[in-house]
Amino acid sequence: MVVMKFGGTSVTDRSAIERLIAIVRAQRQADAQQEGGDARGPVVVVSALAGVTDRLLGIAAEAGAGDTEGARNNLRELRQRHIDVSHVVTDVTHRAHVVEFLNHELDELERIVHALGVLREVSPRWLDALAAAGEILSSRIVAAALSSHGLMAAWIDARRAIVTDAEHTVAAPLLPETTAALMRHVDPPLAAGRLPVIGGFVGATTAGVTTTLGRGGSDYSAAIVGSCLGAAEIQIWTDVDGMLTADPRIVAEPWVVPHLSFAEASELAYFGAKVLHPSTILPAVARNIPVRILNSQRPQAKGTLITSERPASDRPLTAIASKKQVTVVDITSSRMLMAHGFLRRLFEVFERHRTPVDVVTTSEVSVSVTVDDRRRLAAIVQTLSEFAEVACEDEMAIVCAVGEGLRRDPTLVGEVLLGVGDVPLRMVSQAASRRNVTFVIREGSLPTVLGRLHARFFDEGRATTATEARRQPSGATATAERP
């Protein structure tokens, strides 16, 4: 049985959902023809229509600021968009039921918006109630669309199937409870030959209060469902051909990486590869379930396969991830740095304010860390200032070169840094696994650095060996054909 997750661009409009239906039909047929395979499923997990979650968060902000009229206008536009998309449901009776459901849910959102406009405050709990609506609405439309096109589906309310803690906006799944809930709500339609359709990103506490798993959490939902149900494969359908060797918005022609290890994918996702949510593969790793990234606009493309191990490659690096809008926080204390418990006290501050750090470096008298979540940064700086001097530097970027070659060849780290050329490095770090080397630069230098590194390690012909690649001067671009 396969879990198929479709992102926002894969359900953005009627045409996208029609492509989704064709993809699911092909998977269903392939599973049925596979001798000795699991004829159940697939299970379909969907995101909100593209842009809807951001719109809902904007509505929450408007309501919290007292602009209820602006919030209502945006809700009316969302209502009409979803009703327009619901015409993908070709059966008139089914579509009438879907429209009734859409109106009921959006009426409830209007009541919430009115209440928030009076309170002038949006708590994390109410933020979740609004943000979750996108996946609830889209999954209902997709389930009905599949059924009306001859693929009998069953809509599963994610608020009944994914059980989480009460940490609103970043809830964590309670796996034993979630497994039991999925068995209760998803197993029966699977056994009856129906296709369960569930909204990603959304869950609920044991008391039934709506929660969300954090931005990008639809991927995580798919992995949770796959892990709890023992799926053979988890597919992430998006709008690119797979995991790329660099950010295509910065590097003109990155390559698709055909095969990644779980460890490599984790590093790339965490340090900015947008195609995959950082938490996605954790449940998959626990159950050793392959994850495949595919393009819903080009389903014939082979995509990227992620498994526990991958075949050996002639490339020293697998890919280069990057993350913008990073802040470097320098903490200095000549009196306390070497004192017992100083680092513990320092990192407890970030833990208390629920702000993760990405890169950490230390010197004789200072510790530098990077954060990409500035929401609680002022409070963090205030607390740190009680026992150290603190300085912040904004508009920084993280570059992370990832590959098993870094473990095999200790000189490769130096060659990566050499490839950066004359761009100043603010911080440099290598993880204990030695699968990556990470450094921090000014955000404005990111296009230059990514271009140089990509040209050095990926833009030569396939016949070029790793050693020859490292002989290229910084910024060199070879003329070999792309595969």
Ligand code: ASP
The other form holds:
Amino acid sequence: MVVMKFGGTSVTDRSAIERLIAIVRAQRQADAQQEGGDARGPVVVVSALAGVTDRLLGIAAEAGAGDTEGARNNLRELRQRHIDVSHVVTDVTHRAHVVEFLNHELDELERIVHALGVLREVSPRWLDALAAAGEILSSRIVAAALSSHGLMAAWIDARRAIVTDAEHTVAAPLLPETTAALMRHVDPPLAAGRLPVIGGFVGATTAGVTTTLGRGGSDYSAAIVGSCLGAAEIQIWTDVDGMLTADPRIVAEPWVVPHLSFAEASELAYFGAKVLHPSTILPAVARNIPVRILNSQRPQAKGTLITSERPASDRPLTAIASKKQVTVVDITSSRMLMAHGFLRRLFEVFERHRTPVDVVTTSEVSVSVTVDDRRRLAAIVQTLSEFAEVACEDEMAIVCAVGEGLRRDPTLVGEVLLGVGDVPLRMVSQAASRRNVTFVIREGSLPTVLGRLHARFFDEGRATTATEARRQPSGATATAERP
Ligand code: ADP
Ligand code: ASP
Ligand code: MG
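Next, give the form predicted in complex with the ligand, keeping in mind that what was shown is the form predicted alone.
Every chain and every other molecule in the complex is listed next, the one we just looked at coming first.
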């Protein structure tokens, strides 16, 4: 059985959902042929319609600021957009049920918005109640759309099927509980030949309080579902042809990387390749399930396959990830650094404030770390200041060049750093895996640095198919496979 996850742009309107239906149908037919007619699934995981999560968070902010009128107007637009999209459900009775469901959920959101407007405060718990609505609504529409197009689906309420801790807005799944819940809710429809459709990003605590898994978390939901149900493959359907050699919003002509190892994909996702949520690979690794990244606007493109091992490549680097809006925190303490226990004390502060650090470098008297979650930074700085001098620098960016070639060729790190040219490097790090070299620069220099590195390591030897791929009429991001 295959898990197919469709991101926001892959469900954003009627024609996107029609494409989804064709893709799911083709998968079901391929499975049936392979398994001799009694194939199960696929299980379909969907994001909110494109832009809806941002809208819902905006509505929460408006309500919290007392702008109930603004929040209501935005809710009204969201209601209309979902009702419009529900026309993809061709069966009139099915559609009437869906519209009734949409109205019921949106009425509930209006009540929440009203209450928040009175309280003038939005706790993470209420933020989750609002944000989760996007996937609840989209998944209900997609389930009915599949059924009305002859693919009998079963809508699964993610709040019953994904059990998490209570860390609102960044909840972590509780795997034994989630496995049991998925067995209860998803296995019976699968066994009965129906296609379970579940909203990504959303879960609930054991007490039934709605949670979300963090931005971009639908990929993670798909991986959790795939791993708990022992899927044969997890497919991430999105709006680009696969994992690209660099962020296509910054580099003009990146390539598709045809095959990645789990380790490479993890590094790329962790250091900013948005196409994959950083937690997606872990559940796949645990059960050794291949992950495929595919383009729902160009389903014929081969995409990127991610497996535990990949065929050797003679390219030195595999891809370059980058992450913007990073803060560097410099912690200096001439008294303490050499004393044992200093680093423990320092990292305990970040742990206590539940803030992950990404890159770490040390010198004799100072430690520098990067964080991208600034929510608790003021408190962290205050606590650190009790035993060290602390300075923060915003608007920084992490660049992470990934490739198995870094293990083979000891000169490659030098070549990468040389490729940066005259742009000052704020921090440089290479981990024990020697699969990546990571450095921190000012955010403003990111286009220059990525452009230089991409030109040096990826641009020569480009196949003529690059030009052909760019001429594709789909409107999908122009990319080409590496030769
Ligand atoms: P979805 O809504 O399908 O989950 P996302 O917006 O989360 O899609 O992720 C896809 C986007 O990730 C692409 O449109 C692209 O702009 C961005 N992206 C950043 N880095 C990369 C990369 N290295 N490879 C592919 N896409 C990338
Ligand atoms: N809708 C959620 C978000 O925008 C989750 C996702 O799309 O993966 O973050
Ligand atoms: Mg995403």
